[in-house]
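Here we start with a single chain on its own, the form predicted on its own, put down as structure tokens.
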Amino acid sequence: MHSFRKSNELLEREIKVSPLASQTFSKSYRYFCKGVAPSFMDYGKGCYIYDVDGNKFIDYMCALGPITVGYNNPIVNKAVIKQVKKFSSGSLQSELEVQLAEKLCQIIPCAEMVRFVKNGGDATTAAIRLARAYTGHDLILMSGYHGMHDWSIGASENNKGVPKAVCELTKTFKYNDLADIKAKLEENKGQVAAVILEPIQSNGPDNGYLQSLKELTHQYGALLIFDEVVSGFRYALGGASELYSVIPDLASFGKGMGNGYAISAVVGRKDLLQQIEEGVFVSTTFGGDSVPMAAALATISILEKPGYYKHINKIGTMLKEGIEELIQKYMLQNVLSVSGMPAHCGIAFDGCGNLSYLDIQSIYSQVMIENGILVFAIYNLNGSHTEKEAKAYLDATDKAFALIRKAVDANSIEGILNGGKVDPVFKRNIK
């Protein structure tokens, strides 16, 4: 049985100073069992993570995605050191800039140019000011979460703080519905600066969609922007663009680049970036940090020798197959149900009677905690992962599932939960 009684100390005093006492919402406390979880990680190791209770657990979560290739990787450490023993943001650029732009030059199909932030959001913002310049249209079309900025969370539910005017400029469309983007592109005609979407969502595109996708933003006169934050570097090096040989006209990349470092970028036509000097405001202090560019190219040197992609998918299909065979062996269907590509898939909670779909996934979190395994509803995998941890997490979903069977046959989740249930900040489709 795991203690958490720093962890649960630590939180205690974080949430009398910061909000949700976690800088990410979805690494805070409310989307795991209070009192029956680690909030506070001392360091990892390859694909495991200790807390500061000294507890060690196989990481699914992989910190939303930027481990690509292992906590504590020794190249990526070598590279890191040597940097940061020299500077890390200066008054000058480090030649590790020019290295970096060079290799995603090379590897993203797109990229003629570069232009380096911070976070996720900064460059889908970039992409989007660059479009809205170069078309000298205002409207956005969007599929997919693109980040905490005013154009991108104004269009969805959670948009307090955001002024009204701001929120109408940005409208969503249907992912694999081209009938639904037509309509809008039709509806709006003339106005649309950029359509940009997450290009792998679910189960990913269908067959063309893509490519058709883009040849009708095209023909309404608007830019097509990948928002590659999440799928670059997780399923091909060169990301979606790679895998289903569609260009588009910038994409915007981070997480798994730097390994954890904060490093993105917004990349693709040298027209459209060259408007940097033409009066397109993209810059930032730390865009030029040297650490994470030396952590960056790093990674990519380890993602780009054969058989990384290879290894994931392998791992990624064995956990798919094997949580879609425990649905079936559990019979719940009703409540459960698997969507992702192979490297970066999860599971879908419903409600059933009296228990909502957060009773459910509160039962499966608390049940993998108790089993050593750190992961949300979603699976991300890095490098490090082997079989070994895969058929942990098997073994621990097998678990999971035969207790959420027993609480829906008893209708209750009475005497099966020990902490508080998963409250997320932002709740979807309950049940």
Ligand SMILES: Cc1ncc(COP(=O)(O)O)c(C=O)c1O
Second form
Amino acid sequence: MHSFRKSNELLEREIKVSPLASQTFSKSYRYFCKGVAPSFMDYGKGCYIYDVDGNKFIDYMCALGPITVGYNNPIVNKAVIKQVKKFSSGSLQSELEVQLAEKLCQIIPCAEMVRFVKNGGDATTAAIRLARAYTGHDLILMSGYHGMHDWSIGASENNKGVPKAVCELTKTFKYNDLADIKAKLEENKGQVAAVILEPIQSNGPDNGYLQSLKELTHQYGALLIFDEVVSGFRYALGGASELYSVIPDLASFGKGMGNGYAISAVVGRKDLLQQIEEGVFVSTTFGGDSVPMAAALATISILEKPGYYKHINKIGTMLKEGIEELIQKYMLQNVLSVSGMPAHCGIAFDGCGNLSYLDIQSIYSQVMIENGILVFAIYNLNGSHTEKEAKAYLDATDKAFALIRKAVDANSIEGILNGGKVDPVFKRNIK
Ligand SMILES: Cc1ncc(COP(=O)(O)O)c(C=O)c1O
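If the structure you just shared is the form predicted on its own, then what does the corresponding form predicted together with this ligand look like?
Below is the entire complex, every chain and molecule, led by the chain shown above.
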């Protein structure tokens, strides 16, 4: 039985001075069972994290994507420490900036030029601005999540605080549905600056989807942007454009590039990026921060080694197939489903009888934590997860699904939860 005394004390203190006691929605206590889950991390090593109470967990969140080669990786640490002793943000550029920009141009198919920023949302926003400047059009068609900036969050149901006029400039389209995007391009003919999407959603693109999307987008005079903030570095070094051999005009990368150090980039066609030299505004104080660049170069040197993606896929396939088998074992197909690619895959929870999807998710979350697994509904892998950790994940999942079966049979969660319920800030429409 874990104790979360110190985590809970810190949570009570931080909640008074910082909303949600976390700087990222999906890392906040609201996404776990309050009181019986860790909130504060002491340190990480490989695929393990240690919380402030000294509890050890196998980490399947990987900081929501950034950890690609494992916490505290000696090669990354060495590069970072070397640069820390020089400078991080300086009055001039670091040589590392040249090396990293050249490296990205070498490994990312669409990258002829690179502009560094900090968060994924900065990179997608920069891409949108470049596309609007180039085409002279304002409208954006998007599919997926692209960060907190007005142009994208304005088109979601979480758009409080975004001016209506801005919300109206972005419309959404359905992934893997060419008829839908064609209809939207036709409806908004002559007005669309860019079609932006997460190129890998759910089980990935249908055969030929991305290529046809590119052709359609160009036919209507718009630019194609791949938001590779999740897919970049995670499924393949060059992201979805490498995997599916479709080269967009622009792309955004972030998360996995620096193994946890904050760095992102907008990359793409030279003529588009060169607009920055003509004053298209993409500029941040910390864009050239050199410690994350040292981390990114070291991280990429590990990702480039033969076998990295083969390993991630092997472990991911074990997990995905294992989850599918357990759903069948407990006959939970009506409340649980799996979707995703092996390297980044998730369980979706549905309600049933008296139980809401959040009741079911809470049971899952509680049991996984009890069994030493830190995971959100979606798992991420890093290079240091092995079959041993995959087996531990599946053993915990077996126990979680057994308890879900029991709750579904009893049509009640009474007596099952030891703490609070998972209570995300943004809830899906409850069935
Ligand atoms: C596909 C995608 N794009 C953009 C973003 C925004 O990245 P950030 O939170 O680093 O701004 C995210 C974040 O989860 C993402 O998943």
